[in-house]
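As structure tokens, one chain now follows by itself in the form predicted alone.
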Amino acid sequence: MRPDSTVTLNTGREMPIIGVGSWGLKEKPAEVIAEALRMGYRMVDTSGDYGTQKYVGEGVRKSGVPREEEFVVTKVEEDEDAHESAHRQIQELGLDPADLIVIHRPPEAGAGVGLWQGLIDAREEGLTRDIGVSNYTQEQIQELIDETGVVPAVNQIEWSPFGYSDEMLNFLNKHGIILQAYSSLTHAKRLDDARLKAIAAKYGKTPAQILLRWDIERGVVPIFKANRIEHLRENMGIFDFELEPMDVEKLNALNEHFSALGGKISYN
């Protein structure tokens, strides 16, 4: 694998392996995006609610790397109008077609099959090249692709050796939806982990690339954010080693169903 690598998407296209993540972004965050593009990585995620969107199309058109080569992921809330709120996100990032737009989260009663809709109609429309979810359990996602027959291109859901879930990546791998990763880095609350540090210290790498790099070799697509550049550099190195079986399960083995935000993750 290499920063270029890509995954296929149930639709055909390809998407990155790695993305540079935009919450809470907030020095010089349009530099920062057009940095990240330059050093390498090729997709930003990015919502309406973050407040960065107008950033990060001014990053994007900045960084001098072609449109073609950049996969820019934002999202609609599960309270809009999925439909018009795809226009409301085309406009404010000034970037026509988006890559991919997910519904942030369900609504709290159902899975949301009218915004669905909305967004599968944004597709035909030409607002964005593939639609997906974030937040979702495994029937609410079954709900989705019962009613509409729309499966998902990607889940977007926390996600770290701390706090996983096989069977969620199981029933996403038997649909062709790719996980993505958000908090792959844990909010930086479980970097001091001995465990992880031991295991960072026999490849020579730190904490973060050991995650990284745990999330890729399961076939999990990683966002992260880094408001420093020496941390999109440190990221990038990630792809000059391999974990050993004996270490992944190591990984795997710190399952706490850890979440960054408080609690506990559920994935049902």
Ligand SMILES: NC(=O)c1ccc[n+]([C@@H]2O[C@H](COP(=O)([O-])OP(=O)(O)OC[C@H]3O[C@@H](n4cnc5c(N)ncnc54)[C@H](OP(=O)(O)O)[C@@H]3O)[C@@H](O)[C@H]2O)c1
Given for the second form:
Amino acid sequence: MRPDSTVTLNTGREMPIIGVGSWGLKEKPAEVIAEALRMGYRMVDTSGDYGTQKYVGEGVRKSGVPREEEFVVTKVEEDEDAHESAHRQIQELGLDPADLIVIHRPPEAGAGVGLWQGLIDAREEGLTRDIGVSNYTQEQIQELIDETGVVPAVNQIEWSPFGYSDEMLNFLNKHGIILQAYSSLTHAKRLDDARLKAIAAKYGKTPAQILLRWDIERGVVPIFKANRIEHLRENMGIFDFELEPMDVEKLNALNEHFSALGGKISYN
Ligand SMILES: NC(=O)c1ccc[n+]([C@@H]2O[C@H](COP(=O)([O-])OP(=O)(O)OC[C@H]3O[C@@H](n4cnc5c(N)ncnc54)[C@H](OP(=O)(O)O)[C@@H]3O)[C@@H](O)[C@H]2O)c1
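Could I have the structure of this protein in the form predicted together with the named molecule, to go alongside the form predicted alone above?
Now the full complex is given, and it begins with the chain already shown.
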């Protein structure tokens, strides 16, 4: 595996195995995105409600990386007309089409079949190459599939060894849906965990690198955020080692349904 390695989506298209997020990028966000792309990252995640979308577009354009090598993910909100919103998002990005547009979160009731149909229409119109969901439960995804026959390409959810669900991963694998892991570094809240640090020391790696490696070895695609260029560089160092099965087991055992956003994660 390398930074530009890909996983195959259920539509047959390829998606990079790691991405950089843009929620909470503070100073010079366009420069951070451009630098990440120059460094070798190929996927960038944004959303209309992060306030970073135009900087992502700017960073993509100034990076010098050919557009066809990049993969830009954005989102529509659950209270919007998804089709109209997709138009707005690509306008704000200044990129046409987007590579992936996902529903940011399910609506208060149901799975949002109308929203999903809006994204299907957006894809048919060529506004995005692929469509997916975020923060969806298995039941909600099943409802979208049953009602429209269209399977999401990804489910973007919070995911780390401190909070994950084998049941969710098995369900997504069964449908060929790629799990995009957000807050994959736990918002840096668990990087000091002694058990994680011990594993990192064994490989001469950092806790952040171990968390990201844990994802890619399971076919999970991590999205992390870094304001600091040295963090972007450090997180590139995950392709020259492999976790031994006993260490994967130790990482798996850290699950405590931790959510970086507070409270416990539930995938149901
Ligand atoms: N779909 C959704 O509902 C949803 C929700 C949340 C997030 N997301 C997406 O996922 C992205 C990532 O998640 P996140 O921003 O919540 O959290 P995250 O990636 O888990 O954590 C970000 C924090 O980790 C630090 N960091 C990065 N690399 C590090 C390293 N090597 N060593 C130590 N610290 C390191 C960053 O520091 P510096 O910034 O100082 O470099 C920042 O404080 C978001 O930006 C967003 O694009 C999606």
